[in-house]
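Have a look below at one chain only, the form predicted on its own, in structure tokens format.
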Amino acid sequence: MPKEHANWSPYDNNGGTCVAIAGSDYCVIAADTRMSTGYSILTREYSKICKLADKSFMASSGFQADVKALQKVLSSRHLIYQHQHNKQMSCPAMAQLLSNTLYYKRFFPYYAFNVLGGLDSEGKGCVFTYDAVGSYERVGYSAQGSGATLITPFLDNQLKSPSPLLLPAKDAVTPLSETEAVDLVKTCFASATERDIYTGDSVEIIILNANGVRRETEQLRRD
């Protein structure tokens, strides 16, 4: 009789949804707080948003063990950068560092789907969206994770971002005010929670602007 091996995988998908919207002078980054595996909820209060620098926040869905490892690497490399340059990384520089870090592991990737949001050197909102191996793009808004397929068409309909192929290039920022963007994010998550079992419990929202960082939470369905 041939010996049968268990179908083991080094990866898991812990679900969850992340959304980011860039405005002319603000950035909104949001993620739900449910962490699951299969049909089990592991915790209802898990933050998927990580502060990388004063003006850079990363929201990540996927395999949360890989996300933690990725956050640790980015944190240590940012610390080295601060010692060498006596300043923090800008958000676009952090976006390039994240891309390089993911690409370096492309043959055994971090199973993490990231959205990076913050303010650039001019104070404009910026959002960068990634795949698992470091391909990235600066966009006006983005959604990643288990609810992304539900939220992205809704954001496309509401925000109608200009195509990056159009010339002359247009700013990838949304026309909404900060309050409207926060309300839109809450609507996105309330809608996705109805249809996606891996999104729910509550949504954590980070708002960056010239005055600093503000944090809000909103309750979602818990079933």
Second form
Amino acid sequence: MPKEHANWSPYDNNGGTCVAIAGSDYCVIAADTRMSTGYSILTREYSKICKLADKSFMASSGFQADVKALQKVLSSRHLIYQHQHNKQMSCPAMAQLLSNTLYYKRFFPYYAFNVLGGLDSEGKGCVFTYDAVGSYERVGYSAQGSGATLITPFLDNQLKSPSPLLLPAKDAVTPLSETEAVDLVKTCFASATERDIYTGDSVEIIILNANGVRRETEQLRRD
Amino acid sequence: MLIEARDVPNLGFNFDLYSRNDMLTKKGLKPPGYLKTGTTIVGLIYKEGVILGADTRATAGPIVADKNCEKIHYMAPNIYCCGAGTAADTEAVTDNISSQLKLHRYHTGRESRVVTALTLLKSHLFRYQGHVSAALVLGGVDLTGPHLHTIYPHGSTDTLPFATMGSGSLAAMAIFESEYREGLTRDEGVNLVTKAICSGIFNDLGSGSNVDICVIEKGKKEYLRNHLTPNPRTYISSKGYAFSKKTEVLLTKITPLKELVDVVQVGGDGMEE
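May I ask for the structure of the form predicted in complex with its partner chain now, the form predicted on its own having been displayed?
The next block holds the full complex; its first chain is the one shown before.
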């Protein structure tokens, strides 16, 4: 007797693309602001980036309801950490927390494709990339979401970081300057928008460095 | 009397490989995808004739395959047809019926009529029972006046004063239903069609890029390719990007080949046996 399957799915894909690049003393985290479902646009101005700690920002694409729940869990866990340790969580510590939180729901996962960016305790940029169930790796740069397959080969070509290629990551960060990295990110999103229907409207860019946080927005194609 | 296999006329689809393909799919082989046009296509009748409109995006799943394709197809000097659905199907069916119309014009010595194109298209699509995935907006002006029809993949048709098809049809129809009235002038008609297509371009993810328009009146037609281009590339880096011309050398290892034979030339020149 063939098994019957549910015609209802608890998941939906709201589309979008996230990118993060680590520099020697900065980190760039970016995500487009389009939220869609099927062939329709729900809103053109939705932020996929969440501040988890002073030096940790998470950008997530996928099912935004799950992303929202995940952000809430991480924020409250960070608050508890601050009460218990009297300090902010470091980015690598937050990275481990995110991995554990995702694996906790291994058999009913958060449909969230995350990229965590920030500065480590030495002030160097760090980027961590995840799958939906918590497998993670520290890398020099990463892209996740619907436009990731379009952006990653371009970043591989331009950054040549030890990230997904041959060498072990002895020094994961890119030698590019902060302005060059922001320019690269804008080009990535403008290009991904041309060929991916789920990416567009505008891109929100967060730049983290020793002086603090800066936010930039760039308009993208709205079709 | 027996008919030989090659005498049987080759009409319709050949379903011989159906069971083999079905078996492969069950085993996990993904069948090749089709290029769909996503699409917003519209047509409306105005005072002097017909105006057709279309967007220019062709998608293969979530990827834009062609940013500026042509969806308004020529059928006859006085008849054009917009196509939504599988790109190969819309192209093939409009080309085929366009050829049939030309032969018919030679045979009758008269200008083609829109209802002729309509009947040829709907019969073709019905015969293929919906497997030819083409949803069309057919418009033109002949001696009986201006005509506008929609044709569905299974072969049904509608005759309408204004029509929309494709994934962006709801967005476009919202505009038409709000602002259409009878007896529009040419400019009012072109503006309304442009507005409807733009609604599809910006609100439907399957449609995008530019607006194509075709205005058909008694005795003349205007094909306005890229009448509106509201989606220029947003960010172009001023510094540009460099790509290394050669493939990167990762490792160099030279292995000398072992000599197997000593070739010795004994007298004469090498060409002799």
